[in-house]
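In the block that follows, a single chain appears as structure tokens, in the form predicted alone.
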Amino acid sequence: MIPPELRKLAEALAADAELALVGGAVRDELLGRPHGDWDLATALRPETVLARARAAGFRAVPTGLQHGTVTVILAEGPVEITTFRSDGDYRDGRRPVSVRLGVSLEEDLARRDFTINAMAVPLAGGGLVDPHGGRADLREGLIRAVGDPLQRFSEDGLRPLRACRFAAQLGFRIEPATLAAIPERLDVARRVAPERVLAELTKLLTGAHPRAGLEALRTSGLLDLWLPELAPMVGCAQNRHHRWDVWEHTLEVAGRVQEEPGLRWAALLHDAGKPGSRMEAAGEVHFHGHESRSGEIAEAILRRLRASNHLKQEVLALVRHHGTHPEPAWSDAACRRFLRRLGEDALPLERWAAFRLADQRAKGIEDPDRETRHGAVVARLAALAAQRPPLSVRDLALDGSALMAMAGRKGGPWLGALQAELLEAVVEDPGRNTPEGLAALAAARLARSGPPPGPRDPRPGR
């Protein structure tokens, strides 16, 4: 299954010397799972593999020369070459101080982070080199560390987490010792990078079995290092409504939404606040403002992980609009008031109602007109939007220019508050946003705000 172009680039590199595919790829092709990661490793120095690669027209980087690894960037993305090492000691918790270069193929393996990993097929032919059981751990769906997981384990702090995002990509159970050598080692995991952690979380969010990784962070303790403000959702009752505690319902609203990342951080993150927004009244349980409470942690935790503005802006939306629930009875204005909102928040329609529909059926309660009422309340939405109302300042028929031309003043706050009534009129009766209709709004509103002030006089006294 190896692509041609990278097929050359072997020819090229291992006329005389051992070469193979070693890694995720040796992995997801014996899964029969698509990937696009093609990772070589080579008796070669890494010298020899820059050289060879240039020679035969490829562009080669020396991404780590001192590791030993070279990167060949290929129209299928890079792919990553590395001469058989063997580490040394791990001071920092993620890089070896130094490496050995010149072992063989097994010794390479042994260095490895979990069984499944640390399979190779050597290109030249003789079948896959599988020294600690890979093949019968895909087999059982084990995650499995090579060696003692101690010591993997203390060398590198980002393995507990792959661990984890391993068993959220594969649908695989983490084999015990493995698992139990979390906890012993979270000293070595809080030295990672935030960004790190945040691409691995996302990884693992975006898996196709989210569950089996977001409990195997709450069990290793690792939930608690990085994410403790959702600590406190794990067993917090709900109400009627909701089968589910909130953990359990935040596992399930994971498992249903697309796998793209800002709509399963969202359902990671879109009832964090309700723990501490619980009240009980009358023998009922309420959760009132735990959108707000929970925007306020899910922006503390993106922050802290140094998430990008895209995904923070998208997160946030999703878990501010969560809780509006539009009712057949909701007026037009009141539908278009929302999609205003919506606006505001760069939120598509599609998007919103995705999340909330997979929110609605993972409280686990048997409702068999839910799926009408949903599909009712968007394609209402839909139609209103469709009709492209005046949902937001520039799509008013008098801009600020006019205004300003009308009053005889310059721009300021009072600007601000004349577009924003103004808008509140047209997305209450669209059929007023004409000139005309604008202009005779604005004049009767700086009528009762009185003339604008004229110039100040810079006299003394004056």
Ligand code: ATP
Given for the second form:
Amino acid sequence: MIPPELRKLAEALAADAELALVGGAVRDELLGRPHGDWDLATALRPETVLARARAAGFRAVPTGLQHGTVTVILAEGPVEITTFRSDGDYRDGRRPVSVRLGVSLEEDLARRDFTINAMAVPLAGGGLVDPHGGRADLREGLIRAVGDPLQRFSEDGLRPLRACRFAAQLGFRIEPATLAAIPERLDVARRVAPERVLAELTKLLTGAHPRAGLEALRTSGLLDLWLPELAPMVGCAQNRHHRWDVWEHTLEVAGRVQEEPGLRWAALLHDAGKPGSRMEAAGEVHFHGHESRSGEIAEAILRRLRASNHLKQEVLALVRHHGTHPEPAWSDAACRRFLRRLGEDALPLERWAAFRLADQRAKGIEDPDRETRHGAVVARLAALAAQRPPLSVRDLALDGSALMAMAGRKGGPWLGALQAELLEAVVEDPGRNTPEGLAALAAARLARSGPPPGPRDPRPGR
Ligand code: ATP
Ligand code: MG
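Alright, leaving the form predicted alone aside, put up the form predicted in complex with the named molecule.
In what comes next, the whole complex appears, and the chain from above leads the way.
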């Protein structure tokens, strides 16, 4: 299971000392699932690891010498090599004040968070080292804290969130005592930096079982702690188009869109505005305008968690447009206006369509024609898009400088207004997007509004 390059590194490091695979790679190999980075643990001091790795020609970085961590960059990816250590007291709810190096492998495994993460495979052979019953928990599908969960969650407030994240990635249950300890230690969890929360929540959402992770968040109180805006979704009943409440529907959508951050975050947030927009009229429940409310909530949450502009933009575009339902009765022009709005939000048609289909399927209502209708609507939009109609000012057959020359004026707000009007016209009828056609339209518009005062006006006295 060990790639040759890692084997070579191991030989260079430790002919004379203990070296073991630990952490996620051991867990995931036992599960037969692909894993991310390799983690190694060793009795060697970090300075020795650094020196030996470099002497053998590896690129090695002293990532955290005081915590005993060196990173070696292999073609496969980075390998973290951590000296066996035990952690001193925790004071800030995140990191031990001190660490003690030079302990045994068993002590090192005891400081790790969950039994399934506290196994090791010594590279010298001898088989699995598993003092906490990680293998049995893997078999049972259980996430169980190493030692006393209350104490472990007092030390480090990130661990409860990691528990939920592993539940989502592996489809495991959190063992009852471990789960019960989370609400008891929310004061520690509260101190985790928003960037870390975002990273863990993103791993949770993009796991193969987002429902398991999100339900663990909800039942443990972590959802209320970090995403309190979402709490009213639970139990918010919908209308005859939906079988489930808003929360249950959300879980369904999350499990149906691709495992990708933008799509999964959008799934979580797309209906967050529904509870606040719920109206009952003539015996029917409506959520008019919930998309923009969801957008506001999504933006507030993502800003609070310090999400990148890229992620925010992706999520907000999906949230904003998820409620648009193009109908066969729409004119081609109406379809083009919709394509234009998607373009303005840099949301590809296929992505919008995939999200919409997941959203529709997650209603839990039998609708035998749904897929056919969806397919027809998307095919029509795609066919219109394939004609490459003008959908933005950049596509106009007359550019800004040509329009300025025509008007005999420098640029200014008038130009933007004119271009917007021309765009409206050519989205309506792409046949008008020729230099002559636009010149005529522009001339008519300029004559209508008259030559407004501009910088060209000779001012008396100048
Ligand atoms: P993945 O790499 O797939 O995210 P992982 O389990 O390898 O999962 P890492 O963050 O790479 O997670 O950490 C490597 C190992 O270090 C873990 O398996 C665990 O043994 C230990 N570990 C990581 N974070 C903590 C923590 N907050 N508390 C205790 N032990 C931890
Ligand atoms: Mg890892």
